[in-house]
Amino acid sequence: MLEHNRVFVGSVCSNECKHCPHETRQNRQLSEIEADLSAGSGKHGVEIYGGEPLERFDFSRLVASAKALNRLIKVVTNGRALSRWETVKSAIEAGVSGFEVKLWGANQALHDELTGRDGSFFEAVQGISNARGSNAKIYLAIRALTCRENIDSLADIARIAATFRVDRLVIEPIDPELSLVEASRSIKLAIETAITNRVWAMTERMPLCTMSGYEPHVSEALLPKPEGLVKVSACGQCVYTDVCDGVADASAERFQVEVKPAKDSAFLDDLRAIRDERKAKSLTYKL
């Protein structure tokens, strides 16, 4: 997995998602963003996210600033702007090397309900189609933002990922009221559906104890991302305590009540080796 310097460009967006974490809508100044781009030394690429980055009038200049640092550039988007072919073309020509399109559902009714915008599902799917249909060799992923309303639709989203031959399906729970323990069954089914159809699937913000048997699909196990993650008291009793970054802060209270610490794991030695290797590389970058 490539290490990306995650750069937030502001919360202005063309959707009004039910589970949006941003209470206000405000773009960041380009000078602030460029400072963050420069701060990511040692990383393979840049992940540009919002809000909706593709709606910025200075998007091409932003990409040019990232490109000047000789970085791979991935844009996390709701996909609606990509439904316009000229947007796909201009983004790739500017230097974008990958798109990660957020989906809330596998059908119009569910997706549009959660985005708060009629027609957003068809625009997002058309955007995925346009990105895959471009002649450029770009990375393309679907990010399945997971909540109580769509947890049973993840396998269907995985089928959409297979239809468009995306490079990766990323499953990210973002609803603090969602039970991660209960959600793990649907998430594992979605992973099985994806890999059966030759699409690699990963989770974000899913603690290792909830993903027994699927540990290689937990992104934080391969590339630690402790920002925004916390440990609960039960984590100290878990076999993964030294290789797991924990749970999203907003989900910690519910998780503490439900969690059942793992007692053993066939993957533990491998995960420790990966963690040690990542720490060694991090020290090398700092030196």
Second form
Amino acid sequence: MLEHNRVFVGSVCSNECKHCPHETRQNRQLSEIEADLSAGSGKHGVEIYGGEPLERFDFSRLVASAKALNRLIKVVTNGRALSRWETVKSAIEAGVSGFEVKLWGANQALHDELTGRDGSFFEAVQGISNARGSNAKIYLAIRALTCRENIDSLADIARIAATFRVDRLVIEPIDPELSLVEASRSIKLAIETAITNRVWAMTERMPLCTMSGYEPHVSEALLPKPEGLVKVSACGQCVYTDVCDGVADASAERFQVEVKPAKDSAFLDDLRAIRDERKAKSLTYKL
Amino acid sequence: MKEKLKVLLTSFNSCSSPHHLSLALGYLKAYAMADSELASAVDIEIADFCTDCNPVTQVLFYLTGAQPDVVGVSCYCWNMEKVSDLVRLAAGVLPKTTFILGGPEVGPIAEEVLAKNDNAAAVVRGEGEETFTECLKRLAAGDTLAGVAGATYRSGVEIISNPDRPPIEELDRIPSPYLSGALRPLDGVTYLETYRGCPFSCAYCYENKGLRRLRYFSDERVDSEIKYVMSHPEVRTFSFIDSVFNLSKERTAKLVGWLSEANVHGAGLHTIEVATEQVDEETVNLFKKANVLSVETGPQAVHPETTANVSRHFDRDKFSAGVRLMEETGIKVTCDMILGLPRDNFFRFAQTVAFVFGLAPAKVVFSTLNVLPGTALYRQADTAGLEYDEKPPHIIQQTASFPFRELRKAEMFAHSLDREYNMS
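Having seen the form predicted alone, could you give me the form predicted in complex with its partner chain?
Now the full complex is given, and it begins with the chain already shown.
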């Protein structure tokens, strides 16, 4: 429920992920990033994402600039650079307060196939292990990027999250061709696996109607609203219509066909109250 | 010459760095040693331990070395399990030692505590200074605790509760633990108290101990303690344990006057509890003058049904303004939130989180509700549908509105947020 200023550092990355949204590879100049850092309105901190922020040669300078303006600095990473202990150490010393490591699979074959890079799975897992074992007070999360190819292995990613006692598992469907309604079954199983092992799990970009019984795990019910979500016409019939932000733009067409609007909810008034609280405090951010 | 009674006062304090020291034990020693007759008959040592860092065996090892005749233990919800283990294990290795328990965890349920802890000889109920001193006098004279007001004791197989003892009206009768030398002012873990009680009556809290009024130490006493503590250059920060530091503007101004005058070494105040709704610009200026570095405050919960149900005063706008004022002037605010209050549920708790995070305080603290003996919630648990663990720390299991699984999920959610928010 933190409001971070999300700052994009460019699309250069050590992976070539099959579902990566970036078509070209170009890093942004440090001066451009610093301008974004200054212009940002993150109440609590900054989230640095790419591409792969940790592979930038000027990463320490970037963090120093971010630290001058922010209390919390979270880095979203493919985790490979964290497999080098020196990188973990220098990032934390520079002021990074948290890492969110992206996983595409719970095994080498699947993860490496989806990242397009041999060895990326082992490096990412070693990175998670290094970050957790650093003895530093840092926040560590796993972001399970979800697509048709890995939807059945989400529970295994949850097991990895449990093994390394990460602070949160974030499940984010990223494949426009993925059926959110069908995916919800695997996502719920992954959530159960995580919470049974006392790892908190949340979804992003999963509309409330698809997560019946798991509403507390829906980020958009609790967290700042990400841009890029849209409503489909069936949303008007859903009990959650005024407390749900809808689906990712790219998924809307498919979702319109399969959506089953929710008929009732025991939590509607409380969800509205949270939304009012967010509006009152302007808890929104740019995607 | 008759050998002196060896008394050891101990507690497992909550874990912190540096380790907390118990002010309560300092009061007990200072009060007892002010009695000249008793002072010549007893030696009192204070030994503080940490709940997280010191195993029971380590404490027992220390006790077997000290070989005390009497051990007084200060009991709280966070340490009672260890206290019970200590008392139980001591039966074998210190068979002649008398264990007397006191503190908020045992006072309200004294008979129950003695029934469960075979090797404990007595429980001091309520305010401990007078009762404990009288117990020591009896033990030093070889007498029983029959008739000692405020004590519940074991007599053979019987457990007997003597009549209650009224609270001490003139608090100055209790010597200052610092001025009397019972405690030494140390950096970060020196605590002062200017009054006892709490102006609020939150149903989950035992701070006011069922009394509706406040009792104060005299101005002279408070001023002297402040001057003494602040004359120690090594004490860089210290704190007040008053339930509300800014009780009224007039009183705050008076305290701040003494503090700023005595502050010859630039010491700061940390973690003072404040009523944030009462914090305005004038108050913040006073806090700055007193070099308040950090404060701790609610809101505990924000949903009107939840707060009303536990008699918790909460004014959204005033609270927000107070936090902003303090943070803007560099005073670090810690906001506390309680999970599992009756009438709350996962999303109402999330609403509290959204409210608090919207204020962006320096730190947040999440706690699961402890249904503490002596509180209104403890008394009303059955009728209010509260299911809690009878074993300390009396963690709430579920309520009518917050089922077990949802509550445990909320704990995981809170832990995750705690890790994310407090990692700077």
